[in-house]
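This document starts with one chain, in the form predicted alone, laid out as structure tokens.
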Amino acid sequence: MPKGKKDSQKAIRKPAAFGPDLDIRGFSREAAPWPSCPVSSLPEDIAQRALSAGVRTDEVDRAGTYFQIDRSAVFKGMKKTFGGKAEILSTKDALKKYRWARNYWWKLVDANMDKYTALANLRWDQGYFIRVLKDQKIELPLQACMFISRENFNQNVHNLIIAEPGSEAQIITGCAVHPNIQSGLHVGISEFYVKKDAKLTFTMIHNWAQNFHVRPRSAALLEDGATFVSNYVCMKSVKSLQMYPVAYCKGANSRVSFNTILHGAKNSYLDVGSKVVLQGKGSRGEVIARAIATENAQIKARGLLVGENEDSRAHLECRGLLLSDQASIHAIPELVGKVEGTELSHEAAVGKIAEEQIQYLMARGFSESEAESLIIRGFMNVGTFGLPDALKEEIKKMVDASIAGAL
């Protein structure tokens, strides 16, 4: 057994630093293979679920697509119009095709960090490889879908994303399950490399099931002048979610922005954070989180800014809205300045909808429920995400649907 696998065998029982622990032995690894097919020919129930996570099987307004069901990469490719600008493969195919891809594999995320990374290393189920070629600017988003069709299935994917120097692209990743699925475990490893003067906007939308457990593990490395924008949207209840992506602003004048929108409902336990490490001269970072908690949901919203260069600056903002006396939101901001001159700041606020806001709107003709809905919609606004108008409208519809169900 290779040394890396031996180390992962030792780490397979190691709990994560945050979030609830799971007995990973309770999930199934059995899944029949899915044949390759045009993404447009996927069954309607799968297509509709994918659409609810921002992935269009008709590929309208999309430049390229990767679609995986359970362990099978059923579709991967670019539209002809965008051929030669980017490449989409499964990570298994990419590692076979490019010897150099190994230089990026398990370099930012520690394969033995906890039982979930170890699981992804030992029982790897493909994932997507997206490479945006040098100086290419892709106007339409690329999209990827991780789909689960088996009850109580454990899916472990490892994604590799490389934005080459001077390139610019947007990626939408949607994660979803079949309408008949209620439980399972998804482990997703994602490693991002944003090269010199490249810009990458990555939007992840989760649409799992009520008894589902989700463990993403992500890290990004930014070179000189690079910009990385990471948007995360989780508006459907899950049993537990634990993620703490990190961005290393290694290059001079590199920029990173983490934007998160969370809706916790029923008995959800969401432990979500973002970490920014400012290493390069003139590096900048921003972490913005919005969370609403209803019913018995528990949300922990973390944020960590680390200043390692005297000419660096970052801000962290977390706001939580409680819609139930049984729900809880715990904001945990952390600032670590390691050198003189770095500027780090934070603000956090958690509370209920102010009565005077409701009264103000009711005095102008809105009902109480309409007033609450307007306030929450404004609170969960995705206008700051830097998305194209069409995608912004799609996410707004998801947020609206979730808010309607919460009231």
Given for the second form:
Amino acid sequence: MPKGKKDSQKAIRKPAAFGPDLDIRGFSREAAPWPSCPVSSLPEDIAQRALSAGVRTDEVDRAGTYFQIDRSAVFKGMKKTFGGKAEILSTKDALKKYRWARNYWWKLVDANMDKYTALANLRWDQGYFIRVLKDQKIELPLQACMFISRENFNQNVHNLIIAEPGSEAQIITGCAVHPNIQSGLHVGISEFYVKKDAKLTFTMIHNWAQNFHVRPRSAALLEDGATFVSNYVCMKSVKSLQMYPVAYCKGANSRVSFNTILHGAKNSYLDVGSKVVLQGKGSRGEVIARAIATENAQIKARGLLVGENEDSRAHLECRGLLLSDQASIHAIPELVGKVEGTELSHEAAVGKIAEEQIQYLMARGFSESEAESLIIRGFMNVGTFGLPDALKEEIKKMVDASIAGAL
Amino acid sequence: MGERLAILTIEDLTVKIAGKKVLNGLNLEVPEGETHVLLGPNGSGKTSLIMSILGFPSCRILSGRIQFNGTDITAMPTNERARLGIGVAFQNPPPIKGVRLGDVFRHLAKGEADEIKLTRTTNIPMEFLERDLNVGFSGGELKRAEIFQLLAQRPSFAIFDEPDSGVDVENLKIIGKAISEFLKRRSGLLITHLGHILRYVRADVAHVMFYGVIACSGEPSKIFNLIMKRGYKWCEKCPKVKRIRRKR
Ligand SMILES: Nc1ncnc2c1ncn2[C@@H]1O[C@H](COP(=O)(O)OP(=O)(O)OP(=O)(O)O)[C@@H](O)[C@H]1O
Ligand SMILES: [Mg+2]
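Show the form predicted in complex with its partner chain, please, because up to now only the form predicted alone has appeared in this conversation.
Full complex below, order starting with the chain above.
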């Protein structure tokens, strides 16, 4: 079943198209299994870190949870009141339980795209399977946590998310590490299937550590009338992060929106983008990215819109704010129109805080640092993003804390 | 007039902005409780003077000093000057995305200014408080939003840089009354080109600026009417202005 192992053996040496190349042999695959336990009884230090990535181990305001530590799925399940609306399993269990699940496995992401996908194919450590059942609407978010508890560990997860026709759900995925952990490699494959008239809001929050390397590989397929909102928040520094998720708007009137909020600090290297492929009639896409770079951070903010249908439209907006002379932000917006009638547009702006704005606010009595923080918080204002209510406040707090730390 | 304490005293102020001399040994004194009008052709340095009074870092001081209420503020950071009681309604306020007018208002009001009353006084719709500061505001809306913020700030010395430019008849009346009422118990400096605002605001002295210097001062209606009638071209023939131009 795990397809093309032979090919993956070859692909394991293939560098990714973007981002610094890593020697994947430098990471450890040793991790003792974690026993299953109720999510509420996880140790306090783990609970705290999970919370900082939006995952609540008390499950307040959440409909269900998947919690993985290193390679072990320690908890998975819906809360009782939401049973029958969705299903949460580990992907290993899901592929055993459902023969049909393999029809969704490695179908959107190419297992041999690069060494990281190959790694996930050859050394696969679970991941979550979330299936929102037909016509079910879940008011509270489902949550998943990918946690690393061992130094220099290489974790390779593969997630499968299916929103059945007419369903509606929000998923929060938080990635975090134990406070003692500084380095490691996380590879995360996620394949999303948003079926006819379904609506899925996916929010991923990364809270890694300073010497971490992170390589998510995600793709989504949208059927007729499907809506996919994908939010990504990364406020903590990492060594390197490279991702370029793609959404295929295959169905008629399908809609995707990608929102990205990045804060690159210290020596972080972030290469983050979003791709939208408009294939269906009436399909629409929107990509919004906000990035701030402090200290020595290097950020590449990419975006690619591909119009393959005459009646399709998408817009890309990327804004970067440089808060240090050593930092850099490189915005790379790309538009590819393949047919007449597709409407693609972009706006990108990268710069420092305008001195004029600071002076103006200081004339109103704000101190210089108050003025800066007001301007930066305004720049990163997530109020306009399609965030779930449960998360709006939390993300705002993360952004505020990260800005306060930056100044 | 001499008995009144000066709220603002500027002596021999020379300032460069972006390498260009914008003030050239300027002197100005505004006694406590008075409102002065500042006139002068485009580019004569009126806005530069305001920015220097505020101490914007872009204004490099070559000579002179500025005193406010007897305190030398020449080297003071802008926000401290604001705290001492200097406030400005700007000619060209910059747009700031993501920062709402309401955020700034609340900071200025410190819970002591009546939001609803002030929006009415300056004809600012309540929903503007939720809008990004100066983003997409029309010309007249910008002016009103500036005055709205200044009324919330309540400075003892209020400077209005062309509050009447680009404002329609009805709104002129509204802001005219607001400024006039506000300046009753305060001191102020008012910049205007066409003097519309002077129909509502009573001023004590007018100054005319040329080439970064105040060339003459006097009774506001007299000076203003002369300029309206003869234009700045006529002023240029004045020996004093000629001397200023030569010295520059
Ligand atoms: N940042 C700058 N860079 C270059 N020149 C500047 C700068 N700021 C001001 N100046 C110049 O200084 C002079 C004075 O400008 P200022 O804005 O003070 O004029 P003003 O009297 O307010 O004119 P207006 O009536 O048009 O508002 C002008 O010639 C202007 O072009
Ligand atoms: Mg001016």
